[in-house]
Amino acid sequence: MRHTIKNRLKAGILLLGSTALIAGFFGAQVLANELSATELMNKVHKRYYYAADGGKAHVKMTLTDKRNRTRVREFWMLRTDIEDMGDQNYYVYFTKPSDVRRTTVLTLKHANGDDDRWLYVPSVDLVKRIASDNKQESFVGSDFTYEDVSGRLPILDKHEYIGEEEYNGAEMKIVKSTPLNPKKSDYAYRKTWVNPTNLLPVKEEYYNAKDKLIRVFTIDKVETIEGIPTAVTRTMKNTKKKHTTTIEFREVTFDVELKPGDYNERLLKNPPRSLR
């Protein structure tokens, strides 16, 4: 039974990462076109990850492999701001494929510090509270990392304007960001393509320190929702390895259904039925 129980809790850990795909239903407001590199990806950052003061989304993830062959799952995500560029609070409910499904993840996201997430895998009725000291590992199996999906805040890197270019029509920023502290990176510098007039990041490259490409996140779809621009599909690429992970983002509402207090064991493990 120990056995048993140790197995599942280990598929439920690759589950894990419930910070923020979060982020591909942020959304953006139209702000002023002149700012300083560090100034804008602030703004970015800040309209990004914390449209409104909260959301829900129907989340597909597909993951492609460089045979083409693919995997799917899909999941409940939903988000309750403490305040802005600082706390916020996370469940995710997968439900597909069968395997997975009722199992649900609670986030308490630290802007200052490692978040707190507990796991509750159904199959046995545990819950079970998991260490997420480390932002580079895989996010649910995916191409984007913890990090990717839960936002890096702007202040641990440099930030510098590298030029302008024309992006699906569109002039776009080119902003430069070198971590700090290099260690605590899995990159060496990523380059941000920013559409200044609604602050999406509508391309991201990732560099190693041999200035080799390692990945490439694109927004390939932005829907205006609630009056909110949000990037309703997304998609990174590593290009190593060649896989490939789309998000898409469906249902999508900044109606904050929960309040912080609302993020505990009980709704970890009986979800409000609408989203079993």
Given for the second form:
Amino acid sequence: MRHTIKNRLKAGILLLGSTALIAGFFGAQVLANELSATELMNKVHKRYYYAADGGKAHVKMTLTDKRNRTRVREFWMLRTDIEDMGDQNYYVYFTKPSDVRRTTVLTLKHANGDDDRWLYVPSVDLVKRIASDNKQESFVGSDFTYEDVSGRLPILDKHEYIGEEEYNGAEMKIVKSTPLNPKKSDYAYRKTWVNPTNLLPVKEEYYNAKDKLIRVFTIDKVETIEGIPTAVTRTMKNTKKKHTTTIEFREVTFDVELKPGDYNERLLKNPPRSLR
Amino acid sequence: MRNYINKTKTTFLAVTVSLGLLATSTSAEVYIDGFSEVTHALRVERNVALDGGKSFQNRDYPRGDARTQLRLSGSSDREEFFIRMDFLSDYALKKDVSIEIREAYLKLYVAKWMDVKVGRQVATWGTGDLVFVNDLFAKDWVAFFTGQELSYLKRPQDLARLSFFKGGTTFEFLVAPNYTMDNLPTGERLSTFNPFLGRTVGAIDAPGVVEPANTLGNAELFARISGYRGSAEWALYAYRGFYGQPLGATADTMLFAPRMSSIGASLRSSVKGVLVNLEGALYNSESDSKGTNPSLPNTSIRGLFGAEKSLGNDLSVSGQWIGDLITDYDAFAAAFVNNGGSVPDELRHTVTIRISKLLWYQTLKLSFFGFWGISDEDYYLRPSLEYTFSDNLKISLGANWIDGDQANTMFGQFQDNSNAYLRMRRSF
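Rather than the form predicted alone that you just supplied, could I have the structure of the form predicted in complex with the partner chain?
Expanding to the full complex; the earlier chain stays at the top.
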């Protein structure tokens, strides 16, 4: 899920500790300049969706419609990676609104093939399997799709540099990514503004086949947590429907509480004590 | 109306609630939330059978209730308690305000490999969508047919549930000290079929129902072993207890739930983007092993095949086929008492279809569910529309359209009960 953002050189920063951090970032910048667009997007993806080996966060999702009415969803999210750029397990435990409190969702994300997803409805003790081959569908009624949340692998797109631009006081690299199979995505192409210093995708614009802007993603706030610069506030705006979703991450940790094998029906029905 | 909370159950419940309170006192905090809800169901056709009913309102609406549900929960490291209770004002049946304890359980995390959940709770398993093969836990069909929210389809039961885990395999064993029968139309809210009279009746002419005595020997036992293999889920089930419905007849024209034991299996997997499920069970009618007794159900086999496909844009379609095979059919047919309907087929086919679509950022949900009894020539259609005004306010509109050619079939017995409902829920 897009909830944890890794922005560190995989071995370097972790091993060398905080003094090496700055050097690491300079290293990253130098690296970014030499990378092909595909290599850069691979690194962005890996750090954005596979930070550390997993993590935990409390997420507040605010949905605002064109009349400025808001709806709020709050949930805990746990992630355990099985393999970098490969399979991952996700667990979501809803705390708000009260109608869905205690509802949980388990997703076994498969890099090759459809994900497996289950929903648990506690009021009926029902474990419902969800048909999940459609990653372009909205995640819990928000502007984020399932794919936005759990990641779209860079190998599914063709990537090219289309320029550089100053954004929020830093020089960003702009990458255009075009899906190789247009039927498998809800947009024709997207542009990503990558911060070469921390490799965060600070802004993304999604276009349809008529070159019309349909969605805009931005990272609004970054905090360094456990040495990992993390996008703690992110927004997705649907420009046509004038509908916006903002996600705020709180209590972020990169401790991996659960082993991959723990993501099963027992977890679905029994949220860990730290979440209850 | 059957006596819902009897003495033993009350004792069982009291123990659980005390345990819960004990847990509350040890846990850091108690979380309280809930909702208030009004459900009003209106008849859309005249029901002659109910015209002789004792309450005038029954003729106009099968359900009219206002309820407030409170949920209390709390937990500590090794335990968790949960209480869900409804304060109910039932204006369709002119009942006073009542309290329904829908759940009151204590969950104990005994060991890494074992959980215990004891108290009043709902339990669900199996792979069917509104069709139950191995899920032999109690249902409330009256709630289902009269516009109540779906969770009310499950009738709470007092259960001790033991779960054991090893690797990816789970073994579960449940004991219900007291048998809980399905809640079926009794002629009060909905008319029902009286097999002794051979016609649809209201409350006055509804057949009497005898429940099994609350003895240890009449406890219900449920078991399941389940696991995963890749994206496929498998499970084996076993049950010993009684049929959930009063399918047996006594000599003095009363109905009762005969002894039944069952074994079954299920498989569910995603195949090329389609969710597929397969389930089967053998229902062994213990008191009529030869199938020659006309006042008892025959042993039967139920099979289910289902498929679901998400078509994108929050549209999904699913379908199920259900087959019910009566064993010792010749003996059954020879002994069948022709009283208001023809002999059921040896293999009865039923199909279901569900279409659901979400719109406007999933605030509007349109859904259609239909059952068609191919062999029984009956049907039950459930169209519904649900709109979420805000996080706390939801309105649902829907209908229960039930009809059939004959008065003794699954849905045909509830003909003339079709209704439309409006439900409004405010959560807090």
